[in-house]
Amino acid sequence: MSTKWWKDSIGYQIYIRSFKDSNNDGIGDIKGITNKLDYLHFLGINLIWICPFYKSPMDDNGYDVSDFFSVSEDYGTLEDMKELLNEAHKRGIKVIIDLILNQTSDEHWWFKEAKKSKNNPYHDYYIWKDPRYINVDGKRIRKEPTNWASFFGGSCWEYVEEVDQYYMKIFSKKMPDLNYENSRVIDEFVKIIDFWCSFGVDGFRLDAIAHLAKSEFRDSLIEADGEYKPDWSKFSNLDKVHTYLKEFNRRVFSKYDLLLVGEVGGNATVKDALLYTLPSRRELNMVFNFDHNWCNNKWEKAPDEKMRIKVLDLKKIFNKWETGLQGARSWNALYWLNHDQPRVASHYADMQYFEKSTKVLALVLYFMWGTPFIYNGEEIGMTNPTFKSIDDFKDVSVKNCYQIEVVENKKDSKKFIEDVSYSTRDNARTIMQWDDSENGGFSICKPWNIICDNYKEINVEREMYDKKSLLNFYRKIIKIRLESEYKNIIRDGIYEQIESEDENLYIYIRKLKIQSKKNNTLIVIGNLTDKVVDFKIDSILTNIDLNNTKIVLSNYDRRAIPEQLKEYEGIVLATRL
């Protein structure tokens, strides 16, 4: 059987809006990403993500789609975007984009539409619910369908007076939820999905892709503070989701060689993703869930200690996705962060060893078991910004946010700025710094986000000329997982974490099970913590012959296997087991 194509990529993500701005209109676009895919090439990856570049009003910058088959006037044209896959492809590049499937804008047609009124046939492919009415100090009050909570503040149900009834949206209010139980909404997408395979994209990632089904419309009883619930349970990961992607692929998806990677978020299971990912379902290829973004003790360190990475909860994250997928011979999506998670430099790496750290976080993932995908600018070591005020923030769930802690709260401004800047959204969308020029190469316009203060020491330019940059540390990891004698153990061979109980170091291995007279095994080891720390691979791994075992890759160059791991240390070993 030949092996998926997907199973050989290095995906990139790119945030389309602050990745290249080619007009300088201070917008990043299509064009940009074109003129930058001979950087790509040099990175040395195969595929790349593109975030929604779909005509939409950008309240949450495209993921409010107002028209499923245009480009945005900010991005380009339909044009713009066929050059884009051409001249991708000729670099052997293959792109996949953004479906979003959850919600659209309100600003779509279909919306305008459905809210005219109850009789409209477009009605029905919203969520629509009447008010509940109580009695407080004997006046009726209008009050939402349930107490559920939006994943960007308050309520989500958004009243409007031509019906008199409630729509749902767990997301802004300016993104209606689309009502899947109507079969016209399926008709409507497999429309709109063979338009983009038959223009020529390589897949899709599905967005919220977890949220398309519903629960019975009844209040949670979950504990917590606030009017609004948060009880994601009442829509992420429903038996009936994979109803509907069962009837995508069968009548759309399955026509086309495509990469399908889905959005599942993080109350998602091993067992939920084995549901969308096992072959023979018929549904995903992979999918992206949240569980080791936040393995750190960000939360409760005191706020002169160090932010260090909870080594324990994060090795056993990783063991529990690497061996529960490939055990059911499904398939992994490797990656740090995204468009919603902090800078993983400014999460998980040590800014006193700021070169190693970031360095070891690239080899303990990108050797495990699945297909890899680097966010535009983790590959130099990307920081999070510095937010002065709220016209610093961009992103909608925090405007959101501010206006119901602050303005009608009374929260204090600035504590509610320090609470979100750790996490808010906008830290992985602040410009791509390219070199050390005015807005970083990104614009000779003002750019529409900001842009890190540290621009001028991390950029692209600076670290392609310096053979010990981090970018040249992700060029060789991306080179030995595509190209080496060792890509077949790294796609296919059996991961096993050693060493589980230890609180400083990762260690895996990556092992082929057949026979060889040639190395069929990786040895993965990182120290994550900025403690040196002794180290003997024969005392843990009593049947390896050092005599012939090499180092493949070093971020403190070693000529010979160390008996003492140094600070944020990492290496990667060949062997024969």
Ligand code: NOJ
Given for the second form:
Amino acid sequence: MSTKWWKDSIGYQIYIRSFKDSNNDGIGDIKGITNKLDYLHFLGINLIWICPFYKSPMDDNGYDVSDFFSVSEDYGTLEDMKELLNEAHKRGIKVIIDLILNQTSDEHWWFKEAKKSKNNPYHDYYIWKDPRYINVDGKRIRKEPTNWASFFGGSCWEYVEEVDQYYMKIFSKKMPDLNYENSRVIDEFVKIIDFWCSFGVDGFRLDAIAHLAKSEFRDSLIEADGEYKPDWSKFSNLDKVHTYLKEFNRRVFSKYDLLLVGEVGGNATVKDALLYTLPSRRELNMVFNFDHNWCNNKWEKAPDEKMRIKVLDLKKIFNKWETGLQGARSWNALYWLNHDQPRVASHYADMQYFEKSTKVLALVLYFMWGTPFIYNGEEIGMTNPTFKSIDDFKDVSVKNCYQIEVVENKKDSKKFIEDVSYSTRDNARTIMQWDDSENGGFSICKPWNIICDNYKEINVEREMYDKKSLLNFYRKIIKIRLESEYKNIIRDGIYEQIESEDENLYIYIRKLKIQSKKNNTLIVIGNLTDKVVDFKIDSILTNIDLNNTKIVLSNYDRRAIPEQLKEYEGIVLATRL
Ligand code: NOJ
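Previous: the form predicted alone; requested now: the form predicted in complex with this ligand:
Following is the full complex, with the preceding chain placed first.
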């Protein structure tokens, strides 16, 4: 059986709006991506995932689609998209795109029809429920059908007077959820998926896929402050999602050789992930889970304390996913962040040891088993920006919360900014830092979003010419994964964690079970702290033959195997075990 192409892929996620502006309107676009393909080729990746570029009112930067068959004017044309695909394919780069199945924009014509009347043929494309009424002081008050919260703040229901009903919207009110109980919705998306597959894309990142099915519409009983309860179990990873995915597979996905990667929020477990990804189930190839996204002391540290990774938590989580998926012969997706999380450099790296700590993070993650996805700017160490005023935030969920907390409930605006700055999705969406010219080489016009103040020091051009840069370290890792004699070990080798209780070091091996005289094992060692740690590999792995052990990669340029690991030191060894 031939190996699936995506097992040999290294992905790179592009947040199109912030990546590169080709036509000087201050907004990134498709031609901007095409113009940067040579850079991506230089980096060495062979797969890109492009965030939504469809026609959209941009309430949620394109996750609110108003026409799935066309390209937003902000980003270009279908011809531009065709050119991008051709040029990417010429360079051996596959392209996957975001597929947004859970919702449309409220400006999609289906929804415009749907809200006209209950009898409209499109009404049932969405989830509508009648209001509830309660008596308060003798007055009849209209209430939402359930007390469920939306991910973006407030209720997950929105009232429409014309039909005297609420529609469901688990994100913003401009993003009504689709009703998969109606088979015509599936029919519509079969056409949409078929269109893009015939157009030439190589697969999809399935947005918010965990949420397609909803539970019975009864109030949540969880205890939480506020009127609306953040009970994601009401619409996450329910059985019916699998029925829908199987149908999509049977009717359209299976006709093409695609990569299907699902975003599974709502606290998906390894067990859930296996239901999506076991090859025999014919649903998806891999999923993005969010377990490792908040493993630091940010929320509990005293103000003068340093930000630190919770090493044991992080190891436990990665270990659970690697062994859980590999043991079941499924597949994993490896990533530090996407467009919804803070920058990993600000989140898990150590500002005092910036270069070493960003490198060790890359080293520890990208030798694991699965397909890596690097988020644009991660490879140069882009950081969170400093938000100076509320105008610096562009994310609809921040704006919603600002309205509720500051405008309606009079929270202090400075305190609000302080509280959201660290976790806001805007952190990952600042302008890509290409060089040290004005606007970081992104555009000659005023960009739609802010740029980090550090762009003169942290930028692609500067790092390209610096042999010791993070960018060149990423290139090395990518080359080792894709082209070195160790590539099969990295793709297929068994993952096994060593010294799981060590509070400083993350050590794992990747081992191929083949009888050969060649090296069959990689040992990946990362010191995730600012402590100098004594370390003897032959007392950890007593059967190792040190004379036949080679250094594959080191962020301290080691020539000999060290007996002490310096601050944030990382090293990869090749041996035969
Ligand atoms: C997940 C996406 O990553 C996020 O950016 C978006 O807001 C929601 N899904 C809704 O589509």
